[in-house]
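Quick heads-up: it's one chain on its own, the form predicted on its own, in structure tokens.
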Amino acid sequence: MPEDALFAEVLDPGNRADPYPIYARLRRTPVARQRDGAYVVSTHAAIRSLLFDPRLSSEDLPPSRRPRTGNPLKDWLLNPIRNRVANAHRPLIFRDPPEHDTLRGFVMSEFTIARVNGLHGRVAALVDGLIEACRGRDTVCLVDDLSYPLPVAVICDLLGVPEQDEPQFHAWATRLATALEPDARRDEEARRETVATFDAIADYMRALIRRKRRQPGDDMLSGLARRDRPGMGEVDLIATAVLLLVAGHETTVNLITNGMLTLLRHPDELGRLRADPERAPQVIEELLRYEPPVHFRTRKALGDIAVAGTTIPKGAPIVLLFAAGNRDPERFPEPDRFDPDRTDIQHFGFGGGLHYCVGAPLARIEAEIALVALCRRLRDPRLLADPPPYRPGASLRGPENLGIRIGGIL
């Protein structure tokens, strides 16, 4: 495969189970221009050098364009206004400073360490309940039985979203997660579906925020919905709420599922974690390096940028291939070996720079509690299929389901 077509191979679903050989080829040219004009950055040093570069913009989503309906009022008046508003008030991961910093500051004022740490007991109880529900079975599907329902229940608790509404936003969240995929951005039909999905979940959030203002609770959404927040208007509040709901479980599903898959492929490490749960934090950090939940994010160059011997021209799309940097042999000895005893693991498992994942502390807690409980309570777990079937996305990469045969529940 020619070097300028390698990223297309990354996006090919046929390579989802093991994209790492392609990443190794990409690292030979740390900044590689692809046929579509995008520049893929794949080495640890090159990615790190760009993460705080103000010439990199996150405002790279295509303009919002709602499809024609045949209704002149909507097509010539209402939808153009809605498009302008949507383009000006994207979720904060698609915003640059200073607007990004203002919105992130509001989120962090509610996403406190005390609030996150206070969820330990709730997460542990949820995990035990989900595992207990599998008693009497000889197989489990990790995604359906734990990896998906756990983060959904936790983010609903955190935001104050009624858990019984989860079936409504399950499909919405799955659809919006694909908006990170370059293929979806270029496909007109996919873009229309994304816009329609965002409108639907935004309408849901708008109604929920109204209820929170009438009857506020001790949750993040009630806190964010306070009206004394200059810099976060109604549209920004709704976009932020949608982002937190979707991002709050999509990546954690992958972290837990990829983590258990990796441990089942390394039974010695599974046994060590079972015997010594205190190892969990270092196991999670190595998992974030070795099998991260997010493999890449896209950016746009605001000016010419010289990096690793290549000049990225102004206006060019950029792909920060985090998962390739995580396995860079120039940064990590034996990078393709899963080794929780590593030290100095400066990975990109939660991205980096201004857009470092705000939910990273919560994701770590959920993954640690879930993986320790799974290792200790599942008797003789074995994979039903390896590799398992994967979800379509290349950016948010993880198994669609993970079948495990078990000898019982302890």
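Fair warning: this is a prediction, and the values are worked out from it, not measured in the lab. Numbering follows the first chain given and starts at 1. In this text, rigid core is short for the largest set of C-alphas that superpose within 1.5 Å between two forms. First, how it differs from the form predicted in complex with the partner chain.
- In a rigid-core overlay of the protein, W172 has its C-alpha displaced by at least 2 Å between the two forms.
- Relative to the superposed rigid core, the position of the CA of D304 differs between the two forms by less than 2 Å.
- Annotation for A275: C-alpha shift under 2 angstroms between the two forms, rigid core superposed.
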Contents of the next structure:
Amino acid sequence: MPEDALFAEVLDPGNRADPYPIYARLRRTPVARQRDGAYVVSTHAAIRSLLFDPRLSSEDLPPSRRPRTGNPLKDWLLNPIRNRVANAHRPLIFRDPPEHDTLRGFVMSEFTIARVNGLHGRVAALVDGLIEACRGRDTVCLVDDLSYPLPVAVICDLLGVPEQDEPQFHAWATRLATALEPDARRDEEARRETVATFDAIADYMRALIRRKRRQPGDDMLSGLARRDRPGMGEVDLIATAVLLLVAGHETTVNLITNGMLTLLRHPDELGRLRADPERAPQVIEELLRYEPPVHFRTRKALGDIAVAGTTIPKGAPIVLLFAAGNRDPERFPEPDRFDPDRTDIQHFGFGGGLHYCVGAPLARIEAEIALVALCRRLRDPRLLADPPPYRPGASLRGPENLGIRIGGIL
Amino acid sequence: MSGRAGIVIVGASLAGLRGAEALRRGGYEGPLTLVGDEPYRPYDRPPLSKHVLAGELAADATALPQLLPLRARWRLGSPATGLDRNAKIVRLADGSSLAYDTLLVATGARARRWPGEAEFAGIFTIRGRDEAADLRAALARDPRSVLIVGGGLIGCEAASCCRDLGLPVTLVDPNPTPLARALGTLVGGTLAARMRAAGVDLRPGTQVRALEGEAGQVCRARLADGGSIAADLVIVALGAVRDTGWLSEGGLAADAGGLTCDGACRALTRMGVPDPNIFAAGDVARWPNPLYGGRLIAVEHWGNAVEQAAHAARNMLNPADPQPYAHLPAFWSSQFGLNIKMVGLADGADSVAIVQGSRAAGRFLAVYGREGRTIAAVSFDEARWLPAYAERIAAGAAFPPIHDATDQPAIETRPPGFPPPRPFPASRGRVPEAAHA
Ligand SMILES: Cc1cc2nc3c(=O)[nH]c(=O)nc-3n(C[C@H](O)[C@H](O)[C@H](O)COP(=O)(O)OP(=O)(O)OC[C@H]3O[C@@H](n4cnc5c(N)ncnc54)[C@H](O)[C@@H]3O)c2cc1C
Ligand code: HEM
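Could the form predicted in complex with the partner chain be given as well, to go with the form predicted on its own?
After this comes the whole thing, all chains and molecules, with the earlier chain placed first.
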């Protein structure tokens, strides 16, 4: 396989179960130009250096273009207006400083440690209920039974979405799940569905925000909707709320599912975690390195950038291949070994630099509680298929489902 | 290296401790002795002019964590008073002497004192934890007005704490702005505006000529411009003097500006040859830095003490393979709600450019150039990109090094406004060439 086609291999769903050998080949050229002009960055040092380079832009999406509806009024009048609004108010993960910082500042001021820690009990209760619901069965379909429903319920709680609206949210979350995938905008039919879902969720949010403004609760949306936030208008607020839903959903699903998959492949580690739940933080950190839920993110070069012996030209798309950096032998001894006892573990599981994940503390809590409960309560768990089937996404990579045969619920 | 006397470290603070740890980590198993003037185990100084003065942290709660078992002998509270290089012994104040095979000099610096003849109560310096505790106690007694002499890092941080405590503060500095020597007056001007907005009575461009007292208590300062300032508490922040007095008989190239070393942290004799058995690290060391054209520099920053001590330790353990110490100086400071971070040495710059953010917004990153190369960068509440600039300073990149950044203003290059070097009025003897003084 020629060097400049390796990233196409990464994108090929056939390689989803084990992309790591391709990553190892990519790392031979820390910054590798691909045929389509994109530059794939795969060593720990080069990724790190670029994460702290101010010439990387996250505003790399093509301008949004709503698909045709067939209705001329909508297509010629409404769509261009809505496109302009959407482009000007992208969610902060697709924004550069200084607007990014303003928006992120507001989110951080509401994403307090106290608020996240306050969710502990709720997460534990949810996990308990979801596992309890599997009682009497001899197989668990981990994604459907637990990984998927948990994060949406938690984010609804965090944002303050009323309980009766949660099922609706689940449906939207499912349809938006792949919205952050880099190639999510290719297929016209998928785009139509995504746009329709965004519209629906935006309408819902607009109404919810109005209610929160009239009757503020102690939830995050009420906090974000306070009127003393210059730089965060209603459209930004909606974009932010939707981002929190989307960014915290599929990622957390993957972390829990990858986590259980990895533990089932390393039964000694599963046993250790069962015996000693205090190990959970270490296990999660190593998971974020070893099987991260987000394999890469894309950027655009605003200038010519010389890094690791290559000059990335101005305007070129850049792929930061986090999952390859996480397995860089120059940075981690025995990188392909799953070893929660590592002490030096600076992974890119949550990215790094400017766009470092704001939800990291919450994701850690969810994954810790879920994995510890699964290890302790599933009797004799065994994988039904290894490797399991994967969803097609190469960036938000994770199993479609994970069948686990069990001897009962403890 | 495994002679019977072993390694002696003089100066039991940051550089001494981190040096000792690096020796053990590097596999040194022999005897190890740490000699300290102060009676305390190593503690951290940066909080002294910040959290301690603000009353958020007790002065005795600043102990440095010991990162691994040292198996060392501690001789605390007995300063070294002399060095005999031929006999390879260090003499201590209690009359005893200590033999060494290899010596690490890490005696740092002490605060430059007010040179006037009169000694009044109410005059303070900040270097050690006792000094900080005394000053904190005095601040807590609600002085009527505080005068700070010197607008360097410590003077500015002290001013910030005093304003947080609600005390009236006047700061006098001969330069046009605070931190002028470290940052230049263009960037220093931003800080001046911030200080004034916080209520500091800033008196740049003049100096304190004399301090006057009544009944043994300081009460007034006379300025060179003829004015006077009432003050019942004076903080003297005129920089530091290297603690090299005890080396004066040893034949080493040492003075108030530091102990001169070669590029591998080995102390030089007055004849200019390295003594293979004596190394130095931290504030006390002055060495030719390859990143700045081999210029002799001394750096009074935390990060250097840690890194240089580890480097010296490495060279002590590998005498046959000495490696040069190419350190990029860096410091941080917190004051007036600002997080200031700097990499590189800006003095000597001929231009400065704001490359991210803006001075008007109070958040920016400025880079300094000299003859077309980038030599330093400073951030005010905008530290996240600093690593990218540090990399370029170390590589000697063209100035300005980064174009086309997000939130980059049109880059405009201006003179940085460094004050001309001039001997400090209050000091006798030469002014050390330091990163900041
Ligand atoms: C108030 C204050 C705030 C600071 N804030 C910052 C900051 O924000 N950022 C930053 O980067 N840096 C800061 N610094 C600088 C930093 O603390 C120093 O660079 C660092 O302490 C240097 O460590 P050192 O071990 O070389 O010297 P020192 O810490 O000065 O230690 C030297 C030790 O040697 C002892 N000694 C001296 N003579 C003898 C002798 N003859 N015999 C035995 N022992 C002796 C001294 O008593 C002292 O304990 C600050 C310094 C001070 C004083
Ligand atoms: C295991 C779970 C998670 C993983 C692995 C993960 C991973 C990441 C990564 C890699 C980024 C960086 C994106 C980039 O650099 O382009 C990111 C950003 C982000 N994440 Fe997460 N995330 C997780 C959970 C969450 C949760 C639970 C939330 C919120 C509730 C969240 C909210 C966000 C937001 C808002 C950003 C954008 C931050 C910015 O642009 O400044 N994430 N996440």
